[in-house]
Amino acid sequence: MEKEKTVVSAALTKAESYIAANKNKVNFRYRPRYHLTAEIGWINDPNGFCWYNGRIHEFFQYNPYDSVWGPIHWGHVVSDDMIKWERLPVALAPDMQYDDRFGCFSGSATVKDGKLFLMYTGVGKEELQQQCLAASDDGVNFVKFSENPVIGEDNVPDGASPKDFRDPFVYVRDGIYYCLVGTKCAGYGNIAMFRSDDLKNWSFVGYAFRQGKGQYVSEGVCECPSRAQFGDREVLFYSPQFLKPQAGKFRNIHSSVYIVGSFNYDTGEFVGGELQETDSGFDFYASQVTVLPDGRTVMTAWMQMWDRNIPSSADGWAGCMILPRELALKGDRLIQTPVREIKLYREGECAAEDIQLESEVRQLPAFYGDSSEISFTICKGTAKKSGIEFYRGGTHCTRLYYDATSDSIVLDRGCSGVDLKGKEQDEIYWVRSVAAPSDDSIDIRILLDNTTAEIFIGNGQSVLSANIYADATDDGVAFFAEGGTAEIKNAKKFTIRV
């Protein structure tokens, strides 16, 4: 691709002047101290996330001027470690016609003869969304590529709508460009693929699903579209928008899933397994994976979910991304433990080795804290209930426990603080749960840290996140059983300090 012109536009002038002028105007109490936050303003979807010039780069939808969705431009950060975040200049800004409407929306990253390409989503006039790409000689500064949009109106496939249709995850195949496209096709949400020898002339291939596919459809675009190989095996993630909740999973109103299968790469169909939940917490969505160099796939996602009240946008900021975390495969089942990185920060371990418990509550004065890592084995008893409560407080706490009646799981943010509720038609809307597993001993790890928490099940097999609004002094721990007995062994509990 010929070399364009770098030219800063206004519109990427006049966000950072911006930024700079009202960074310092925030208050942060409720920021995560190593998760990942913007400056100011709005973030959601991450985006572009990839490793180049030796370090990973992770971009995000941005709105700069206000803490609640708006004109969305690129923001961007890099990292040696994914704990530690730099900031760089703003990549992109809405300054073309086909991005001027509502902005430059979500989409990936890829490198190709040295630059460092991104693919985006541009909404201009009448509201299109055509997939757009940026070109950067220094991971930094990025030109909009003259020829834009690359898959416009006129590639649209049959059925689908030019309005909803976004989100781009390109990817490397046998040295064949290939490009997932979120979109709606006779009313369901769908995927269109995309094939390309040089990053600018693209050719419609097919549709992952079938109409009908009924496991797979949602009334909504299948969003932000991503996707990893294990072996001979593909992993297709994406969040459709309003899947409808079945068997107790999809509860949220939009929803992050996974399926495990493979493309066929002549028509494009997906052929896979379960539909399965890529986290069933309250706060998880648009996952994108990347590779490392040493081998690892690893996962971001935007920890916020649609149609919330965020209590932080009243202090000027809203949105945070997950921890990143390592992804394996075991049979059809995806297995995240949080980056091994996040190792480098523990301080001043305690323990518990074994903590019996009848019918009560044991608080570990040792454990307190809100920015820490905290794992245990509960071993199931007689009781009805049991688990740990965790950012507590006098009037507050947050409850993860085993429910021997449902078999399962559950993370109970009905005291957590703030109440956070959405759209979701729920009575318990503060309850989330996956099954437990099936061993008498259940392991579990939480990672905290300020307003949010990570909880890994059962190694890494069932993930829960959430955003917990307590007060500055909720940060006790306590251990209980209500109706029986139960056993926690082989407590740990770390400060994560960054």
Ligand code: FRU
Contents of the next structure:
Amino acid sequence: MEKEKTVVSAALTKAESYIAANKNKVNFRYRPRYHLTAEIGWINDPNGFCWYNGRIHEFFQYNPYDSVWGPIHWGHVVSDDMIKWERLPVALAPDMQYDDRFGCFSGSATVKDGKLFLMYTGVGKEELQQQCLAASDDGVNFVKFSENPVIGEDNVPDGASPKDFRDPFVYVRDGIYYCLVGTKCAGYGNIAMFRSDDLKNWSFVGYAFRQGKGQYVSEGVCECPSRAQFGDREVLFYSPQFLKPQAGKFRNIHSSVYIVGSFNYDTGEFVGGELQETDSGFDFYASQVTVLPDGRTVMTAWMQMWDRNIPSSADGWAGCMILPRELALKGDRLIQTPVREIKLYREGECAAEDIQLESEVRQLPAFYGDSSEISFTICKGTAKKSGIEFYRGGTHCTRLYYDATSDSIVLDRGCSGVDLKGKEQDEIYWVRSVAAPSDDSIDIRILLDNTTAEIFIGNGQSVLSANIYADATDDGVAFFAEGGTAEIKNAKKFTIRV
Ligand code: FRU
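The form predicted alone done, now the form predicted in complex with the named molecule:
Let us now look at the entire complex, which starts with that chain.
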């Protein structure tokens, strides 16, 4: 690989010319301002999230030519703070026999001998899904490995389908490279572990899930595995398709989950606790984690969902990423916090006196805004529902409240604006919820960005993320209590300006 010249493929040049010629035709009305979005065309999963040569790199599944999923390239951006992203040339395009059927599917990045390596799934002839490598000396131009695929059809372990074998996540442990590949084995989702000394020659270690571990898997692929280490514990993340809803959880057809536990590196088995939802909102998928040099474990994800209408598609672009989150473990629970860098973009602090509510809706004119951060504490009273309305105006508002009857926090986008509906057979498809923290007062932090909302509950022990397509003038905020009393304390709002 070292000896190969950088020759930019015709497919990459074509993509760049198309983007340059057409990006000004895109309508920006729905575009978030401090979240990573497609410049033009379609994006889905984040890929290759990593630190390399002093900057944070993020790649993503990218079809530059249309605002729907199509021939998949890897788009590429870099950042110093995960808030402002600089666009770099498209990194990978489908241009080889092993990736030119559907493209360069999801994968990850790792640094070896000063080079940035991307490992991705090539979907080529006969729709085979094979794991491939590309490398770069400068973090901009990538050369595909001449001996691709490195985990090919012949290396697919017994029981797995070579057409459902994708999304390699590479990490190093004790000087050995491990790769987790999402697949299906004997009809159920699973994750296959491989190991390698050099990133090029891989051997199968084993499957993560054994019989008897039925709670972890569904009948779809365990897509986009990822993994983090916290002390002596590991967290395994993945996105299982078609997981059955359970007690209010996993209500999207495509869920994002995590398990706290540890891998057995001799057998590949992951032994862990309960299956938990990474984000219980509507629009969150394919999370990927990385570790920064300052020790932080950070996560990004696609803030969109398969099979739902995406209003911005009509404007020439589709897809957005979450604001990256810092991760920590508290007991067996993941704690998620927006990256601290967001605080540097806060402006115009507004604070409200404590608000006593009694069966009323109280507008807070000073809290208006659609690029903002709002935090407050709900102190439970006698109200059946108590909470906040945002993206509010005309006939629209999005509601987030503590529901005393179900003791849960509910996000309701039924009156938010454009109706967003997928294939979920769910009669209340506009509602998502999580169990309320057990305390009498609940801390909430909300990030709003034109068409997005990320809601951190109980200091990040649960998160609800959603796309919201309201009218441009729907930027009001109100607090409310229904059927009794409640108190809102410590309410604060900042404008976020990038
Ligand atoms: C998940 C996914 C991956 C695949 C990619 C294709 O969203 O289906 O499994 O690699 O999208 O774009």
